[in-house]
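Listed next as structure tokens is one chain, alone, in the form predicted alone.
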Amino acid sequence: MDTILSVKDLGISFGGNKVLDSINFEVGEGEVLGIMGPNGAGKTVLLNIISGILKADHGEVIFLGEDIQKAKITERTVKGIGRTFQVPRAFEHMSVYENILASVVYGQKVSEKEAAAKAIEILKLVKLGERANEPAGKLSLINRKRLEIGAALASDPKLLLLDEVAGGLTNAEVAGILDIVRTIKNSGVSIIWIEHIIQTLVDGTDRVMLMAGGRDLLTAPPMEVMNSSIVNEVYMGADEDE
């Protein structure tokens, strides 16, 4: 398996607070890497650095063989990095279809005519085809999550960053999100998935990285991580979310 992303010695501090301290990991082509850890572990900050929202104090982010630390957010999107957020960020006054269409036009730098077919394809993948003409602002939580994933796919990413897309959902809805993630993985897209819901990490990932205190403590197959004594030690001292 070829490596699509390599993170080396990554660190960042806010004031005197060291949020990430020498993070190291790799993601292979077509691999789903889950990230778990207590609130405040630095998980979302890590995604913010990879996607370009934040700049690390030190370390490297190598994507497709290139250090992208100096690349802007838009440049990283064009290179092939897609991103969701914990709180869905749809244009609520626009329809579901218009949200995806705009994301394709912006993410792939194509005309609306060229983007139309791709937008319809994405709507089917995230199971929103029947809601294409509904205002995004009136969607239920599960459908907002689906739309968020669809918007992240609009740039045709090679690496997709998922930040708690299953949070707040019922067991049945979580199963639906797992189906979508599997479909994306099977298309060859690599995924980094932050999640607190254990079911998603066990059933939906190839490996899991455990984070705490801004460090990567263990990276292994899901059940090996879940059964590790380190997990209990980490979660007994959980802090507030970042």
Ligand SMILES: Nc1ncnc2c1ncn2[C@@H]1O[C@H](COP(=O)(O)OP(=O)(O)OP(=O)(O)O)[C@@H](O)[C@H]1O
The other form holds:
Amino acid sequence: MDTILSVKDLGISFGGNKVLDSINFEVGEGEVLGIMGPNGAGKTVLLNIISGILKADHGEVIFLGEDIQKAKITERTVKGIGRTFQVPRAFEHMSVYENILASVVYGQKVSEKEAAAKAIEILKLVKLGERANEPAGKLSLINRKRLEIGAALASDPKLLLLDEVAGGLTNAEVAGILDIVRTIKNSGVSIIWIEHIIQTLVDGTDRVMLMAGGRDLLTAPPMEVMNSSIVNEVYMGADEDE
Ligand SMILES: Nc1ncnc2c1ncn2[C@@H]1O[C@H](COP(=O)(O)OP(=O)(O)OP(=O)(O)O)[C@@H](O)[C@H]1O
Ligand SMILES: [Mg+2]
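Show the same protein again, this time as the form predicted in complex with the ligand rather than the form predicted alone.
To see the whole picture, the full complex is given below, headed by that same chain.
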């Protein structure tokens, strides 16, 4: 499997708070890499560095063979990195369709007709076709999560970063999200998926990276990670409330 993303010795501190010490991992083409770790482990910070919102103090982020750390957020989007946000960020007064359309127009230079076709295709994929004309602000949590995934797909990413898209959902809703992520994976997109829900990591990823103390403690097939004694040690006494 070819490598799409390679992260080497990545570190960042905020003031005296060393959040990431040394993070090392790779994502293969077409692979879903799950990331788990206690609250505050730096999972979202890691995605923020990969997507360009934060700058690392040291280390490398190699995307498709190129160190992208000097690239701006929008340049990374164009290169093929898409992401969702832990707190969904829709334009509340615009309709679901308009939200996706706006993301498509932002993400790539396409004609109006092409953008509309792309937006409709995405709405179908994230199963929001029937809610296309509803205001985004009126959506239930599951549908806001679907919209968030749809917006991240608008730029046709080669690597999709998902930050807790299944958090707070019922089991049946989680199954729906798993379905959507599988469809995206099957279309050839590589995915990094941060999640606290064990079932999504076991059923929805190829490998899982366990993060704690600013380090990647273990990266292995999901069940191997779940059954490892390191997981128990990391979560013992930790606040796993999400
Ligand atoms: N921009 C920032 N400035 C200062 N500190 C930050 C910033 N972003 C994150 N932090 C700190 O970095 C640490 C890790 O935060 P992060 O949001 O990455 O955790 P997380 O692993 O995503 O946790 P959760 O599972 O709760 O989402 C926290 O202590 C947080 O306060
Ligand atoms: Mg987070």
